[in-house]
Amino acid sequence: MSDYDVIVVGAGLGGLTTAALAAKSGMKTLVLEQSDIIGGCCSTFEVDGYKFDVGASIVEVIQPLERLFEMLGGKISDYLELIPCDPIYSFITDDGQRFSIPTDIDETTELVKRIAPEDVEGWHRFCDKGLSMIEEMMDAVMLSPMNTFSEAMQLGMKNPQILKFAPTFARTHQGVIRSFYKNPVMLQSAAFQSYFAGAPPELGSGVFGYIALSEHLGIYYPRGGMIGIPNGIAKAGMDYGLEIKVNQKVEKLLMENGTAFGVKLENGSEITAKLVVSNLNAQVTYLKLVGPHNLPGWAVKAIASYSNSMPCPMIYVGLDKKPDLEAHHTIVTSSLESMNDVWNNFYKMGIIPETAMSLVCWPTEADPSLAPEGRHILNFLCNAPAPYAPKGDNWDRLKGWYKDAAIKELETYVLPDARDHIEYIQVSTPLDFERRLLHPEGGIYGLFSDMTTLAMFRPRSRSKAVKNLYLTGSSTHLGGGVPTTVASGIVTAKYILKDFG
């Protein structure tokens, strides 16, 4: 007899949602956590009185997360706190406007009249589409199955109203973008969101170009800090009698003829399961976790074709006084060709560039709770994205280097005197991600996502290579990002409860 129905390796958002949706069902689930905190990029960790966020900095499109809880039998606000944040972005832009950019969709109508009236008839055919898709296909698409063209046929004939919205997923990023807009500084402001799924505007999926769009129907801050969201998804698992267990390093499954059985951990100690659910990188589950010995050459050479997503370095900060910001975030941003010229003669080179787009956040702005009274924090991204392997150098050696940068970017445009004012300053480079997250190269959101890398042209939530094995997780469904690894997990425990409900 198995020690478990389910073991499910890591507690990001896909497996903890997969695990507490399979416990709810009836399942003895367990769930294994390498690190000494759940949540992965999703997370939280204090150091000196500061909580920093390791990755994520706030939430968007919550329907994902309103669903999973409504399936766990209850709704958000009975296990998280969700502080809405408005206006959504402060921008400055590469010719050195300033504007914020708030929720309410007339508001943000009277500033594209100021900052851009050619493009004001733009944003209202921006609006009409891009609400009309979100509305239309947020159920029937982020939280279905969709790991072959047969489903996804299926798909349409159940929901024959998306059907028109399918060349939305044929187009990239910036061929959304411009079919709306011609003014610099409204494609800016819809462009950089590109990187949200990892890839620059010229390759990324035109269903992403809509990101902005979503992103006026309301985003969010966990109180507590980004913690709270997979917090709030054990906190009901284990209503369910969910086990979750930190510091726990899956190294190998337990695997007899094609078949998953359990786990073997780095202490040497093996726990049985009569399925296993990985919400690691889909290359570091097939090919170190159940090892190539025992997959198909097919398989092998499917799994090691795929890229892994960019890396994105953080520099976490302390500050004794409050930022000269807006916003809880703001973005200093650059052209829609600059973003894709840094991408191909940058990132792709090995070169670390020295303008692109930088976000800074404050969560602090939302919850002053997360640093000592008085104090600020700052979750910053500089010059992104940034290689994982810089030509001729390490990010070891770099660090010092990139602390610099990060920190004249601040005096250039958040705080003149920044250098004064920190308390606390750390920067966690891609190699530092690959270390503590298991990300391999530092990727942050899988693998990489283009319109030919999403849906059933990624790794399945149900295996076809190993017997009860299931991914989920950002290298799965849709990609990275709150909404769809919750969304994956949704899926993937879809398929567990067809197959073993």
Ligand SMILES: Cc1cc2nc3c(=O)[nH]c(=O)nc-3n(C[C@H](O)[C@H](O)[C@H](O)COP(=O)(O)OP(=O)(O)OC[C@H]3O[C@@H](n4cnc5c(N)ncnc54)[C@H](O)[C@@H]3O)c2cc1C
Second form
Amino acid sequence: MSDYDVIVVGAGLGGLTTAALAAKSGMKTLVLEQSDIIGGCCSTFEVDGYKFDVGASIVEVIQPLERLFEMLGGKISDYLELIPCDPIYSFITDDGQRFSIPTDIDETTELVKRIAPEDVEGWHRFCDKGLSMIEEMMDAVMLSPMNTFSEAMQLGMKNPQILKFAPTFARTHQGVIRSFYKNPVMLQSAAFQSYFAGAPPELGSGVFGYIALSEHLGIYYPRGGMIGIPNGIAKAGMDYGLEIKVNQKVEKLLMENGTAFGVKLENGSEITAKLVVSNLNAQVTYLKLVGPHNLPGWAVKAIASYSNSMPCPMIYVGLDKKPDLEAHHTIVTSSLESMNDVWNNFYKMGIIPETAMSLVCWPTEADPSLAPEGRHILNFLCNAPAPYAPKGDNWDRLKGWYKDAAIKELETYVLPDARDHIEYIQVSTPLDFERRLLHPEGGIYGLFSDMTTLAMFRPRSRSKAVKNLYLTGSSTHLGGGVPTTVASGIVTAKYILKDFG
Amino acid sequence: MIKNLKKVLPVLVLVGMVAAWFQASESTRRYLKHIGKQVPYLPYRYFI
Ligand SMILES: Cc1cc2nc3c(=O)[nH]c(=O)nc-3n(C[C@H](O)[C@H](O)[C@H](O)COP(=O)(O)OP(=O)(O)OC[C@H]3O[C@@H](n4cnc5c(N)ncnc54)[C@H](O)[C@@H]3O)c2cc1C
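Instead of the form predicted alone shown above, give the structure for the form predicted together with this ligand, please.
Then the entire complex follows, led off by the chain already shown.
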């Protein structure tokens, strides 16, 4: 007799989603989280009265969350408050232009007429093609199991209208946006989102080329910080008896004859279950928790063939003054070519890019309660990768230098006297990130994502190599991101309910 | 005639690929190289 029906390792969004749905279906479910808070990359921690988001700073494409809470018998607003953020971004371009992109499509058309009249027709085509694609693919592709060719074929047969969009997956991000825009500023405004999926515009899948459009369907910030999302999912699950334990690091999977039957914790204790779900990086799951000796040779070769997603340092700043910004997110952009250049000539070469700041998030604009009265928060990151192992150096040594570079950029773009107004500042390097969440090499989206590592080429939600092992989160399905990892959690739960429900 | 075509076809495809490679931008070449390196792993990735 097992202690639990389901054990979920890791309380990230994927893990919590699967756990809550398993609990809803009547399975006795336990989540084990190694850190002292839930949410993983989508979480919030408090220092000196400031509440900083660990990683994710916004949620766009909220349909998977809506669907999840429906499946849990409620609606989003029963569990968390999502504050709409408009404008979507404020831009500072490489040629010094400053403008904001509003959510409203007609208002955006007016903006395009002003900044890039030659691309108005392209913008209309982008909207026409992109909006119908987003609408038709949302439920069908995001929330459907897609581990095998036959599942993909069934999906296509049930939803023939989506087949016309299949070539988009095989195109590149820059190929897609270049088919609509010529103006360098318009290209910049739709190119940097490829790094939201962890790849440069020349390598990322074309389907992510439409992120810039999906943002017009609304972007949201949860009241109380990004942890509001995992807290909401956890609360809904706990209504059905879900148990969550923090400060519980799982060391190994208990295995017999190629079948998982529980976990062994760092403190030596063992807990058994009918099935185990891992929300960890899939390489960690297979090569550390399961161990190569428990895997067939092909499985070791397969899992070792992936690379980790990019790391990205983050800087958390507490200010005693309101910053001079216009939107929740300010983007300091550069040309599309230089976005590829950062990948090829810096990241891949082990060189830290010259800029420390390109995406500035101002969460206290949406929710002033995140900071003490009259104070503000800025979380910012270089929206491009920085190497995990800088050539000839290491991040612990470089931290002070990086902080200084970040403050200088803050002074250039946001607050000329920033130094006098910083009450708190912390740099989270790739090494810190690895230590906090145990993400190998500080990778922020699990495994690298391109057309050769997505959907049926990403590790399966229902393991074929280990019986009764399921995977969820950014290493599976459609990769990293709040909506995609929630979707992965739903997909994994669908497999579990099919097998055990 | 068809026999001859069958012989010539692989050569034509190869010539076409070489020509396309030389016409491609640096960025496209990097993309093709990247995908080329991944393709051998796809049969393994499919099953994991
Ligand atoms: C810097 C950054 C910025 C981002 N910005 C955005 C954004 O603005 N919008 C967006 O949509 N997405 C964003 N993302 C991506 C998004 O946050 C993630 O893809 C998503 O939250 C990952 O969810 P997950 O299910 O993969 O779990 P993770 O978040 O990876 O969580 C895994 C959990 O497992 C725990 N764990 C690890 N090892 C063990 C162990 N041995 N035992 C027990 N527990 C363990 C970890 O502590 C962690 O809590 C961002 C990510 C980062 C890092």
